[in-house]
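Coming up is one lone chain in structure tokens, specifically the form predicted alone.
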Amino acid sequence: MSEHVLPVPVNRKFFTRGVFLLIVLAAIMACIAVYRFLFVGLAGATNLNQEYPWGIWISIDVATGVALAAGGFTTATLAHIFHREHYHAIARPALLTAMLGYTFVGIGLMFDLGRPYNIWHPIILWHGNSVLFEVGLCVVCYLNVLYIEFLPIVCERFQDDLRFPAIARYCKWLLPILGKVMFLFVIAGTVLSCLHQSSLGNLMVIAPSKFHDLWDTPICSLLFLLSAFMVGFPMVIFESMYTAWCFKIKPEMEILSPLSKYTLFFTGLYLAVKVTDMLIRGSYVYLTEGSIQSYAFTVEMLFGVAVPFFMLLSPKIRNTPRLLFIAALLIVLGVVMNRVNVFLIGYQPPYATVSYIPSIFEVAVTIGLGATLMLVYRAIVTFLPVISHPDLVARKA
């Protein structure tokens, strides 16, 4: 069973035509930053105004990724506190995704700030009465967190090391001490994860009038929390699979399969909850009135949860990799869209004069985050002992 099979570096060539193509996307990202940061700031570099104060940098590379990285939490909770010991062989890649996810979502949301060298301030300056600041607060202690529960992967790869005795031997007296306290730091992760889950949705509560009824709910915070329980999971599933289609290693569908189980699960009570609060509030009533919002939602209900639900109830589908990869990635575009929808084509600021469309500055940057943190995921399994895999094993042997 590959849970029995030590995590190892994936001994592959890291230099193809796709991180290439990364690394120029990459490479733009850096010049629009030294554009935006140096030269024109905020309104130059975005079509940002005082009626759409925020964008797709907040409703993508911050909300969204906060969201998609919510597969290092369930992941480590289900592995480590609930001791689903099947599951380990999958912690650690969920944990670099989080872990990546959340540095990058700090760096999207310096983007945005007209004062980035002030993004230390809440850390000092408490605002006991913003929900913003909980959300900043959680985010950044959560990202501390994560880096400690990936102290352990850096150890193993230079705690053998001889080029580096030093760092060898801190290496190994660290080791058995992180083992002794690392569930301490699992547990905290998952409490502020809920945290600040659920209040970026609260961020939504405070101002109805801004917001369509389909998306204006008091259970907003719930529903945030929620759909990150619901694509914890999906996101791994697609990780796990695109990385090994990457590698040219066999999907290990006998930890992704059961792991869909849970899947199916969450996303069964998120549709649950998420008709209830429709029937109570009687906002079914906008899903015909022909705007851009009720087909949005349409698609968000019915492609991201509704479709993946149902194809989940299958066996066969929970069995079958491309079928599988389908429905996990449906139910993460899902939640792409609900983020999206939410933040931006929910939004109706009421006197607005223009509408919002992202620059195409705001485009590049949003496209180069996710290209930095795809080449930084490479590098990192290509160096580091992050997955277990026979097939990985048996080729360095």
Second form
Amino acid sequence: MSEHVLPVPVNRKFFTRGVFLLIVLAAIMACIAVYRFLFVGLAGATNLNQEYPWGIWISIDVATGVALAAGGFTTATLAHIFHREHYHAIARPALLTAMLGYTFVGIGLMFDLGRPYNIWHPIILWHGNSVLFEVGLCVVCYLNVLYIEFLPIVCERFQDDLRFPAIARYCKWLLPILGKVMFLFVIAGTVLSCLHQSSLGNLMVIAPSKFHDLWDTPICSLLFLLSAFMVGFPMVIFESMYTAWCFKIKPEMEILSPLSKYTLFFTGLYLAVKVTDMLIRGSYVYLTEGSIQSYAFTVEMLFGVAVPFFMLLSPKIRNTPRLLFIAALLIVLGVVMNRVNVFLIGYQPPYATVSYIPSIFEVAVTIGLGATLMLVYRAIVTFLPVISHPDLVARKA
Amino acid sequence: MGVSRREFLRVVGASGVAGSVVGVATSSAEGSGAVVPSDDLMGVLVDVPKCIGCRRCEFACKEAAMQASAARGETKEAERFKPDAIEAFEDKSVFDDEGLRRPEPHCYTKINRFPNPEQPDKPFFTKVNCLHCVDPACLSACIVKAFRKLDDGPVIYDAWKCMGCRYCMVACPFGIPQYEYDNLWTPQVRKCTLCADEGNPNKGKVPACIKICPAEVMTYAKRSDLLAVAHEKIRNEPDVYQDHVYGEHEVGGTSWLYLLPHQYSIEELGFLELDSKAPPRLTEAIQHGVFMKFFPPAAWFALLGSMMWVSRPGADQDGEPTGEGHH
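Return the form predicted in complex with the partner chain of this protein as a structure block, the form predicted alone having already been given.
And the full complex, kicking off with our chain again.
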């Protein structure tokens, strides 16, 4: 019998050594932002060139960011649509990760756009034939859905706050309304996620002559969707265990272990479809070509999919925190590699004379975005009721 | 354990796959519906063996782009297009020094030199620029529809719409669109406009590069007529041309058509071996297959909604903890 533990603010000391490191990384990013937007533009801040128009800001900050935020809709689907009450404890942290993840996808995209002040243009200049338009519009809608899904958490925090009686009254009024309509947004979140996670995989299909055959398949969007299903729970497992470690509380293995069974299923499914696709297209002939692409594909499939799949087959590994963490981390890194492979390594412009290697500024911004996300995450779980854990309630009482 | 619920999860997985498979299946069905070049389509036939490599077209192109920018009030941009004196373009050392010459943001066209194995004193020259695809990938890719294809063929870019995502550059099979990375506030995607951009003095007339050519290498006429001429030339002079009009079928056809010397393969002349299918046909078919007038997303929404209803706490009595009525 699992008993419901209500989410509470973590209420720990905010400024730790780790937090200071995050602040430093975020500050470096802020300086580069000024440098990039006010002084040198893309030419000075990035190593992008005419042959490689997309670098790590697109392949990591945007494409990978979207994939790793998949924990939000997968957990919401499991906990709210299938009503697996057992998993309610992880629904809020997963929602927060998704909300911040997509927000930072937007911020990361701003860095990369040549005219970032036009970022809203797709909302008025519809282009239904553009795959990118579909991705963009779904992401915008989903981001709003995520903010709405997060609203109750904010309201719960302030509904009894006597310092702001007007806000408290408003929150008290809003909460039951949100509770009544929330199911619509939860379902919309899943639909929108399925749509854009898959369409993201269709982006490079328009450039078949530049896209390496190991990844270039008409079912690339299906593979992206399946890998989003696959990576959702490992991301939740990874962050739940990492949070537990940061706040020195026990990892909730009674939730995470059974969760990893779904991951086993989705990883197996992804592996099967991916291998079948390779066999049907005959793209396995490129595995032995000895290029960076062939190695990247092999590492991606071996360590990012196959190894964690076989690890998760063992109940012992699923029940051992450290090993489960490693398996989850491998899947997460495997999906990171896949997105980077599709958008960067597998992209082979025919007239390229120099290859693209990210500049120090690009790397620092990518790291800074991650650090800022973690910083905001920590701030939010410290002050808002996101995490539910028996240890936290006991400590509070 | 709620077996029924586990069943549901399987249903979700299966229907997700099914949905996408339907999408792809439709794609291969629709994918054959290639865009047919309209009869109004103008084109340019380039008789490559005739080119003498004088690079006057490079000069004329820069000059036209400069005049167009100036007419639009973009004085700074006009300055960047401003060509050197025409004599400077006679410098042949660029062919040795610059490798394979590619378009640049402020130089839409470039000439490349290839040695002629049969007559060393008469090398071949090829001209690179936007080929103005019949079914352009840049146009299909663009998130804000900043590209337009005019009825007579030119593919035109509207800078004010652009947000600078550079997906057009990823999509273009020829690597043509060039980006002004060094422009801090208003970078544009730059490429040949076939002199049909706003303010261009040659708009509606013969493009500048064609007009200036002293060797009459290029012919500007209806694309369908040009194809007939090209094939006739190949028939009449098989010892000069290879039996392939480059651009007739590549990526679904292009407005620029090339007659190439038979001594070289396509790739040896800096051109690319490309499939005859226009890439947007596949991506758009997948996209429209998945959307199909919003029917699949709506069905997906309804399906998830009904599963949410069926699996609500208390709906099945299989002894699992149902929580405290969470609605």
